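Form predicted alone, single chain, as structure tokens, below.
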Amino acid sequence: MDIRFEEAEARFEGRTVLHPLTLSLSERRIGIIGLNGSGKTTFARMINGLVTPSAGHVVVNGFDTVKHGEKVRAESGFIFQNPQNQIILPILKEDIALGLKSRKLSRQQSDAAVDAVLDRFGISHLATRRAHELSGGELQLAALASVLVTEPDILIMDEPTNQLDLKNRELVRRTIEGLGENIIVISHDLELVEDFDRMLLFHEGRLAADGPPADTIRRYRELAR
């Protein structure tokens, strides 16, 4: 993983949401924390190209997010805070297969890829279920499957344990722990990211701390007082 922000800034309707930022990310597991409205989600969406910089550049694995948006999105998958919003088709296996359409695979190849990713997350029994029939934890696993079937190098997750009960939170935590992909997780759930390789803290649109989780969490608690 090679992510570079080069004086990258994000402004919306004249308001600066993320002030000019220069940094590089290469660690396999990165946590992003901060108060609501701190700029952390905007930062993460800039990695995937969902938000393009108002000034400066963001480069992901050698691809500029403005010039090579399609390639950037192939490199980095994004799971939204409410995973139900990104499940488009009613039947789970059909929704997962939708992500493979651009690859022009044969029906046999597509079915095999879908079966493999369902099996990977232990949700083969949910293949013909509808999104509204799934629990919160099952929805997160379904969203994971729909993104990872395309084999991105980087997985970005926005509040993956938000509003989950303890059982489903533990299910999602164990699943994230077992992933082999490069992972960037935005979370208010500090326990979820406390053992990651690196942690970024955003505050009022600026990077307030960057380093080992213990140090960054300590700084976060100081700002939250």
The other form holds:
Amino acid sequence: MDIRFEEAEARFEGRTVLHPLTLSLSERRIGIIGLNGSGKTTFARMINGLVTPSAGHVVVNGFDTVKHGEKVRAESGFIFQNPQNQIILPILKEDIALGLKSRKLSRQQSDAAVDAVLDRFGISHLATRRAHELSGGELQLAALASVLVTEPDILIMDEPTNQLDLKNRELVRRTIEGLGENIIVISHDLELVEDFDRMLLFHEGRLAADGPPADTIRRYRELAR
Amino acid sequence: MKTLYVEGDSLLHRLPPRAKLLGLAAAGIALFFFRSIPPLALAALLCAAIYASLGIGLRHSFARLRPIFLTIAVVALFTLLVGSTEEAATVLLRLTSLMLLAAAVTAATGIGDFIDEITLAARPLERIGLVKAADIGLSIGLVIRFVPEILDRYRAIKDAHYARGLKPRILTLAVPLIILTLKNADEIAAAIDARGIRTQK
Ligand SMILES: Nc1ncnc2c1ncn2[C@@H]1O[C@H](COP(=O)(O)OP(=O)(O)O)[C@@H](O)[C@H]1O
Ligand SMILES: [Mg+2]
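Which structure goes with the form predicted in complex with its partner chain, now that we have seen the form predicted alone?
Shown next: the complete complex, the earlier chain at its head.
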């Protein structure tokens, strides 16, 4: 994984949401924390090109997010804050297969990939269930399966344990711990990210701290006071 | 709206989706060429047998088919009032056959297969530059997927009115519902992009 922000800035309707930022990310597990509205989601969306910089560049594994949006999105998977909005087809296994369509796989290959990813997250029993009926924890795992079936290099998750009860939070936490992919996780659940390799803190659209989690979390507590 | 698909491994399940949909269309047309009772009765029996081969179970089948069957019964009754007994029986048998066959095909064909077939059928329109065929299939999937979610939101907004002692009115219901729906539509569109679903040619 190799993510570079070069003086990248995000502006919405004339308001600067992320001030020009230069940094590079290559650690396997990176946490992002900060108060509501501090720019975390915007920063994450810039990594996969859903938000393009109003100035500067973002380059992911050598691909510029503006010039090579499709390649960038193939390199990075994104789990949104509301996973129910990212399951697009009514039946889970068909939704997962949808992400594979552009691969031109045979029916057998596609079915095998879907089965394997369902099995990986222990949700084979949900294969033919309606997305509408899944619980919060199940939805989070389903979203993971639908994104990871295409084997992206980088996985970005936006507050993955936010709306979950204690049991599902543990389940998702354990699942994230077991992931071998490069992961970037936005979280208010500090326990989830405290043992990550690096942690960024955003505050009012600027990077306010960057380093080992313990230091970043200390700074966060000061800011939040 | 729910998906009507029923898990199973019957012959009808295993038949290629295109054959099923074309067969259903052909049978629908053919049924209107029979005008006497014996062949139509035979067709109804055959369709019932096909439906039974899915193994859905009597009670469940009854629940699924009742609304359509009631409609057919009303039509047949009306025909009886204005026409002959034979005409009414013809209508009853013909529509019942069609209902059973259509229900069987719907129950035995997954939504993904439906979408693939619709996408294929839209290819000629794509060639003359009218639409992107894959988008038509995707749109149908999205409608089936998100109608229940929108209904949930509608109920939640109505409950919020009651909880605050407000009387639900069209305007106060519709405005938040539309805003919520648009906000979700934005997110769904972002997810479609993020998952690279519309990138295929
Ligand atoms: N699409 C958008 N249009 C306008 N403003 C936006 C948009 N997305 C985010 N913002 C604004 O940018 C700021 C940062 O938002 P966000 O990145 O979502 O913060 P966080 O994820 O840290 O809570 C907020 O003030 C938010 O209102
Ligand atoms: Mg956010």
